[in-house]
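Just the one chain here, laid out as structure tokens, in the form predicted on its own.
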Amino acid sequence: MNASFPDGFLWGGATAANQMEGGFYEGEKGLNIADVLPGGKERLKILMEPGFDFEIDKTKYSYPNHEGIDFYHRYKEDIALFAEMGFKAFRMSIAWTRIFPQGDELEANEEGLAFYDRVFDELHKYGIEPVVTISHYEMPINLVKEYGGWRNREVVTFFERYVNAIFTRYKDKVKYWMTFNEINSGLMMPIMGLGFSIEKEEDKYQATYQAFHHQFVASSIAVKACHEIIPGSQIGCMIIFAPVYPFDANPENILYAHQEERLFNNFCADVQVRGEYPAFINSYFAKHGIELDIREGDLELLKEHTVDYIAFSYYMSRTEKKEKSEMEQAQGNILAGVKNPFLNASDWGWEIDPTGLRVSLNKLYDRYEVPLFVVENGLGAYDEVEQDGSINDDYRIDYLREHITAMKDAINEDGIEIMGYTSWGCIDLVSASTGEMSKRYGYIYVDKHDDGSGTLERKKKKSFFWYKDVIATNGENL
């Protein structure tokens, strides 16, 4: 067998707007939910608390995606940088609010549009193919603050109107198409993926789920759009995956580890991949007294309509016991378990497990049988520049090399259908949980700090020039 990677595999790096574009309020841009994201170690504690205002306060708080990396001035030369890596793809999003400033105008913005026109044309010069999320955290305020987010029906509406504005605009340079970043965040953080703070915990979980069922009519609106307009489109579902093991091989801790994994990791691919409602779910809702409005014709929309592969982020794992102590507990991306004695961790303490990856790509494609796309993993660490100028991120090539590693063996010895790889963060850019620049996933360093200073100049670290081989060996020299 040829232990590689199939021909034509998307390998490149992966980004968000609101993560690196800047440009606050250039080209009529609105405002959105990053926008009003502070920066630094509150930022995390904002995002899970209620009560969050959706307020900029420049005078408690540093909003350092306002600038992010000036990606808005500077895409010629991101771009530049990327072909000369190798490139073949480059996971982007559409800022909403460039396209529909405040979400519910009845006309797209010019400017919006033209400025991904321009990035778009800048990638295909150098035949790079462009894969857009549509929505990657960055919904219009005036849609939190006047309509509720996602808990209320008319934002399907809205979304409809902005996905047919870039469906046709963009449907001679975007082949590639994803729905929801990281949809299942919702779950445990529904501020940036669905649009709206917990107040009160006893509306937990029929305002989540109700917001959910808003997205999913969305996403198969969406699938059904991007086929009639662009045909030979893929478009996709994406999601935060992280296998959950059992502590160790007590009966309730399987038990518990299976219901913590169903629930997060295949809820929403099963209703978007699948097209229907699982049996587990409804139990659940039975149990938490959830009574969905499901309008006619909606449950027919998810069936029909269903995404054509799977994206999602790795990061790490998770080991999950039923009774935990605080002694016990990890950190991680959104979520985590309890620590796990086999595994090291980051600098932000979330544990490594390359064969994690594995395992996540052999139960998504068990349950599913659709083609596989890893849209993120990365490892988000200090970076030093030397005197001479040069950074040497060994350990950010030691963590990628295991992952690509374990993708191949998933590929070669499990059979599984991957189209492509896109590293996170392969220029650094503002963190989404923390709102720092200093934790960097980048091949490419960028001279911005978390203090605002910083001349934003681009530097090429060590891993760029061992992932340019990689992606010219198509894997081989690893």
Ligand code: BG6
The other form holds:
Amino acid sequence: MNASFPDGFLWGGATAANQMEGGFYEGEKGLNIADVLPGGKERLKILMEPGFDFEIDKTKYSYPNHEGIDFYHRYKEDIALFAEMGFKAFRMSIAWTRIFPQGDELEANEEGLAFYDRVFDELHKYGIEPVVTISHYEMPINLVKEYGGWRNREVVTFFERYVNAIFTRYKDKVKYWMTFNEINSGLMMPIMGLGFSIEKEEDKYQATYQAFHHQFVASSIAVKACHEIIPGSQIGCMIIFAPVYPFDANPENILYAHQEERLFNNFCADVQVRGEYPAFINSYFAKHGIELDIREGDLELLKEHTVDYIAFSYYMSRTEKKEKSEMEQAQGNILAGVKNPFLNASDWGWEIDPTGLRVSLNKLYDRYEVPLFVVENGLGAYDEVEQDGSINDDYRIDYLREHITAMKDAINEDGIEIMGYTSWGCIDLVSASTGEMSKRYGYIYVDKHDDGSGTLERKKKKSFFWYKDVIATNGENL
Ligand code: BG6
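Hand over the structure of the form predicted in complex with the named molecule; the form predicted on its own is what we had up.
Complete assembly follows, chain above in first position.
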């Protein structure tokens, strides 16, 4: 077998509980943030603007996450399809609200624990390694409303209870963990990651960074507990990485791109991997009047319990200019920036840049020198089911081929250690940013539509057979 990907490379796919499980009222599950987010383009507006009340209003909106793709009942069928593709790993999240429905109970919910036992057992039946995100935009709504989300230090205690419960229960079933999905997304979308809506611009900085501090402490508590309870386990942080390119050689733009990258891409990983606040953040804190409440022992905890690896999502790069007009903004791209003249964009305005993945891998490895895990990457696209039932998603295959090639080059030519690749939404699921079903990423099509209609039937797309061959040849056939 060609050695271009290391033996044991974790090929697979990635998902999140709130975007696929459904079973929203079942198993004593409590309400979480994703449950109160409506479907459709309205969602993005809610996520980016102040004043969200975290209430369900069915007279105005639909809520696609409530049914998801019904993985809660169909996990056996879905896992069998993943096994048919030859998955070595499956990234999924545990819904905190299945284990602690309100978040602040003292005892874990047995029905929730038992559900994930069944899922992990099913994965192991086929030799698929579960890779588990502990918190993927699924904070219990009770912690949002009664405690103010991650702004409140008490939430750290609730999180500690949650991680102890899941590590103890699944210690023989799960070896790979990660703490907070895309932790740095809290800078753009605090509702999903941090559990609160920014009310006034002037509160933004203090609230956001205090909440991050609590998550960093919670992350170190989780790392410590994971290593103690599950010997041989590996636990990572999880960030969005979108390399920031300067628009041109104007030194002002180069400096600006560097500053943006450090603040958005690196800040959280700096703390979680190196175990300390980076020097550059002090002047930023001073400039924005941020004074963190850091308790005795926090800094030692951060230093002693750093993560084992960096998991990251990569969808696009970002191009920046210090002074930009509205006209120049990259349309639809949630990470903003200006349009890059060398790149095409997806139907949702996400600029497609396979080389950017290699750039990201290099930047991350240069800075941290710890193993990297590409846990999200993929193309959200409209798919068409042909008369004969086939789905010919060549555009998706092209996207994935080019990104996997970039990763292969990073391993072989740049000497980077990569643990695995779990492409996003290996089975179609509800989009996180827009709540749409029509933004599809999967190798497996799910018959469900934006208006809620559909049979939920699963169908193999052309990319299903392509990815199966990629895995079978360990990335030799692309
Ligand atoms: C990441 C998230 O931001 O990107 C996923 O971790 C999300 O939850 C994925 O689904 C793709 O984004 P979207 O908005 O297209 O679903």
